[in-house]
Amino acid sequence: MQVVTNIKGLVQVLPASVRKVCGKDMQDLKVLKNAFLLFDKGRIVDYGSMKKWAEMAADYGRIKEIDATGRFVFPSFCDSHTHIVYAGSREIEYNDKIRGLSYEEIAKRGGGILNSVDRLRQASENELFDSAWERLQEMCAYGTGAAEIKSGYGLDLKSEMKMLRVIARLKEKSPLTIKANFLGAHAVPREYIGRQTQYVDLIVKEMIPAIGKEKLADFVDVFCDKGFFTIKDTERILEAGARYGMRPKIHANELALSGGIQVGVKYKALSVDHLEYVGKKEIEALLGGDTMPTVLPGAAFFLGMSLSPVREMMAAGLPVAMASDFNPGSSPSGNMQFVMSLACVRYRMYPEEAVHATTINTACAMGVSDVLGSISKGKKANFFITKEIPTYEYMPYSFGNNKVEKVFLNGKQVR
């Protein structure tokens, strides 16, 4: 049993029982001054003020104590959208964009997402790995403890199935909690241009139960965009998923209103993500389901893309959640510190909704916010905790320094 003493701030204090924050209650945040964190076998067991552990602490005896005096402790972050498996950057790519051209003009020219799926399929399974193991560290350092990972750069069976099976063995070496979402959906490839609903034929009736068999997907996602997938292709797709048990999510909206979120809510989907492009029948349509609606603004900075109209989402009554989409091509970062300093800064987002953003709601993104996102008893012990800094407005407010000092993960320090 251990236990964080002296704790300037408790950041995101709420009953188990929570698993989303939505509309104004994003502005609510519990955090409790000079408290402790009491954790015990991977697990919260108890938290509460000061004065409350100098009563109670003789009933524990010796145990062991981190003083985190001056500092706050926080619920690791939950990065609900990954592509961290990938073999190389694309820098040369973002020369272009930084010279003028579009996203729609880079991969007319081979660029885009065909260019990494080129690279994917001459890498080994052990060099996707190694490289993979080396962002996921990163994330860690940086305070995450939770990461949805997609795959999506193989684009046939093989190399699907490859990207697939790194991640399940970065789920059994890493101590992040980590879901795999199967994204043969990002892209047609090469060899089916001009033959989509071919290559939709394969994803149904080839990939799917291949994978299904292997349980190696907990999600099936699909690029519903403009340009990309129609709604007809998502619905099938989506529905040979769930013949599997994989939970459907959607890329939706970037480019386009394209459907993406309608077909998301009627097929109760986890979350839509991306989401530049929403109007008041997105809106409408979110708020009759489940759905969480996801914003990546990593991805919208780094390509100059419209912004996602987080406040009126909120103002609506929607939770809003925020993902890093850490990827080489729109979004190489995995900073969920700076996601929120985003969050803040470009969609004038308060720092109370952004930190319900990256944990409660990105924890429910992935279907986790049951055991994670919260500082609640009985949820994994995930948490880091800051260098000595004023205020929780901190972490937003000063972007691009890491503020995280020590990172536990089921109740054991990883950091």
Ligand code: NIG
The other form holds:
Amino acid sequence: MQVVTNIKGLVQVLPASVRKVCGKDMQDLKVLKNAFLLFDKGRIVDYGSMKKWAEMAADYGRIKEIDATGRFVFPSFCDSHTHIVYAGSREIEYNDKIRGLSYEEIAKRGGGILNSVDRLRQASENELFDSAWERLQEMCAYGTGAAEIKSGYGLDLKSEMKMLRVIARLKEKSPLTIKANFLGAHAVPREYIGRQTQYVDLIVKEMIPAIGKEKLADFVDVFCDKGFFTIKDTERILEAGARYGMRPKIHANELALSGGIQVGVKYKALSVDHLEYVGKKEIEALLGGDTMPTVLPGAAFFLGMSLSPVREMMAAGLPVAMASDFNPGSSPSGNMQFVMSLACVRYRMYPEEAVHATTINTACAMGVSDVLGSISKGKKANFFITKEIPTYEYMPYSFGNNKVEKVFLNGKQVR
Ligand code: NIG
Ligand code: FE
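Cool, the form predicted alone is there; where's the form predicted together with the ligand?
Starting with the chain above, the whole complex follows.
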């Protein structure tokens, strides 16, 4: 049994039954002042005011106490969309972009997803593990306690399995809660250019059964967008994934009103992600289902894209989740505190909404909001203690700086 005491503000206290927070409710954030947090065997046991703790403390005898005077406690961020298993980096492409080269020109110079594919195919499983581990450590230092990690830089059976084995090892070794997502349909590999349907055949007939048999993927993903995979490709892949229990989480509407959102809702996807292009029909489709609309502010920032209409979505009653999209091409950062800042500055979300978007709603987007995403009795004791800060709004306000001082995952201090 351990207790955090004198917490200036215990942020995101919710009843354990809440799975997501929608629409106007996202403006309400419960923050307990001058609070305690009691946890045992990896789970949250109780919380409340210091006055209540003074009355209870004697019942617990001498237990380990962590004093959080002047500090806030937040539930760990859930980062429901990342691509952290990759080899090398792509700052050359970044440089080219700044100098005004088009996407096509960049691709010709070896840029884009296929650049990462070339490097990943050459990398050993150990090299990939070590670099992904470092990224995970950094994410953890910034307050992330759960992550969904995608494959999708292998694009052949052997290399996709290699990526998924790396993710399986991360799952086993890391105290973070990790979910694996098979993204064979990230791009058409060089050897299949001009033969997209045959590549989808390979995914459906060989990759998914092999991966499914070894239970290497919790989820299945498709980059369903203009110039990438079609609705028909997506349906085939999601149906094949469903046969092996892989829930869909898909990349949709980053480049156009592609129908990706609708197909996600139709196949009961946990989430549809990116969403730069959202109109009335898309909002209606989302209102008719249980799929979490997920925005990736880091990618939109890095690529200078138009912004997802999150205020409209929330006004319509929808929940919104926000994840990092940590990847070498469009979002080389897993800093969820910065995601919160982008949410507020660029998307005009209120700090309260940004907290919901990065905790309970992303937990929902990765199917773990029964055990993560809020300070609730019985949930995993995954939380962080901030440095001394004046208010919870200081979190998004003080952008780029790490305000996290101590991290607890499964009830154990890991940083
Ligand atoms: O989520 N949109 C597709 N995929 C990635 C980009 C991956 C890359 O460029 O390597 C994304 O932004
Ligand atoms: Fe992505």
